[in-house]
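Single chain ahead, written as structure tokens, the form predicted alone.
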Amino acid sequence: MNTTKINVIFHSIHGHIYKLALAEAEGAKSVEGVEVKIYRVPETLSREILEKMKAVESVESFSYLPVADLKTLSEADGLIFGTPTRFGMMTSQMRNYLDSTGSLWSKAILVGKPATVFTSTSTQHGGQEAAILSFHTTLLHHGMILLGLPYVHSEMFEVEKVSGGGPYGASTLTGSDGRRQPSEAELKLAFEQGKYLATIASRLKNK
């Protein structure tokens, strides 16, 4: 069996991301023959406005995380992709960097790579579905193999407590001040997440 490469990409501002895009890693690596590795988007935010938003300690939690480029995407046979929501679409910074692979597009570089996103809101009903929707777009114009999260995990079904996760990916409520942090149920669902794309990318490679 040939090794399977996946890549983790994420933006995170106060770490609730980042916390999932561990958990989907994991799940990535509970797969056989598996290798994974994660990067993070560079963050185009000053410092002096990190500060005022009070996220300079978690930023620099996950600062000893390679920056992603162009070569994270090409040399992957699968790709997860995290970004927490803005107006029910994915954050500059995730824009900024897709923005910058139309060099990759000219050459159908990521036609038939499976990928899958996940997200988080501050609220209840803050776009989760909308920001992984419209994320899709960029990567169905690169020819990729969209993934979701199977509803076959009982923790989707959850509703006697606030929770994060659907057919669509893994995602998490951080509150309006950023308290609250993905819940056991939340990072679960990006467990399974990752290693569903694990397993799909896997298949493809070893066909």
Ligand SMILES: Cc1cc2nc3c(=O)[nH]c(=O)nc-3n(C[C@H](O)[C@H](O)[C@H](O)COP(=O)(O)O)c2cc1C
Given for the second form:
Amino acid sequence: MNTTKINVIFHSIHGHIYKLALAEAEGAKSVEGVEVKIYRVPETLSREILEKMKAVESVESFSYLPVADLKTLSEADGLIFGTPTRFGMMTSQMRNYLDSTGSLWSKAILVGKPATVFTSTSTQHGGQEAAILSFHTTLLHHGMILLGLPYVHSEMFEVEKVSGGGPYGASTLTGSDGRRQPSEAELKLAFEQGKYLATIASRLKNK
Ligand SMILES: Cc1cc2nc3c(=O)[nH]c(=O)nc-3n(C[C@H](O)[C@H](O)[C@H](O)COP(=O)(O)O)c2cc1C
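Moving on from the form predicted alone, please list the structure of the form predicted together with this ligand.
Up next: the whole complex, starting with the chain shown before.
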């Protein structure tokens, strides 16, 4: 069996997406023959702005992770992307990173690689599905194979309390003050999404 390489690439300011990224990576690692690495995209905000956002401590907590570059995409057999929602779309930091991939596009380097997306919002109806679906546009232009999160997990049917995660991908909600943290159910769905992506990537690699 060939080793399947899965890279998790995320952007986060307040740490919610970072926590989901760790759960996605654990899920991918749970698949036999899979090697997983986690990368952060380059941060474009200055320290001064991060200080104003009270995000320095949070951003420093995952600064030990390597910064994603073009090789992070080209070397992977499967890709997992995580971004907070900004006005119903990915963050400009993630956009900036993806906009640097023209040379991969022109050589069709990412064609046929499976990919999946997860997100977070502050509010319940703040555009999680829009953020994931609009992210898919870029992945389709690269010829990637889109995966979501199959509707087979009991956590996806929760209606009694606020909970992220749907067929488009895992997600969490932060609350308007950012204090809400990913719940056990949301982390479980992130784990399942990572596992699903890695399972399909491994099947494609070893076909
Ligand atoms: C400029 C900006 C735009 C945002 N747009 C949305 C939005 O459309 N919907 C929403 O619910 N939250 C929105 N938020 C809140 C972020 O999605 C939230 O802070 C993020 O999901 C937290 O993720 P993180 O902890 O990984 O940084 C926005 C925040 C900023 C700064």
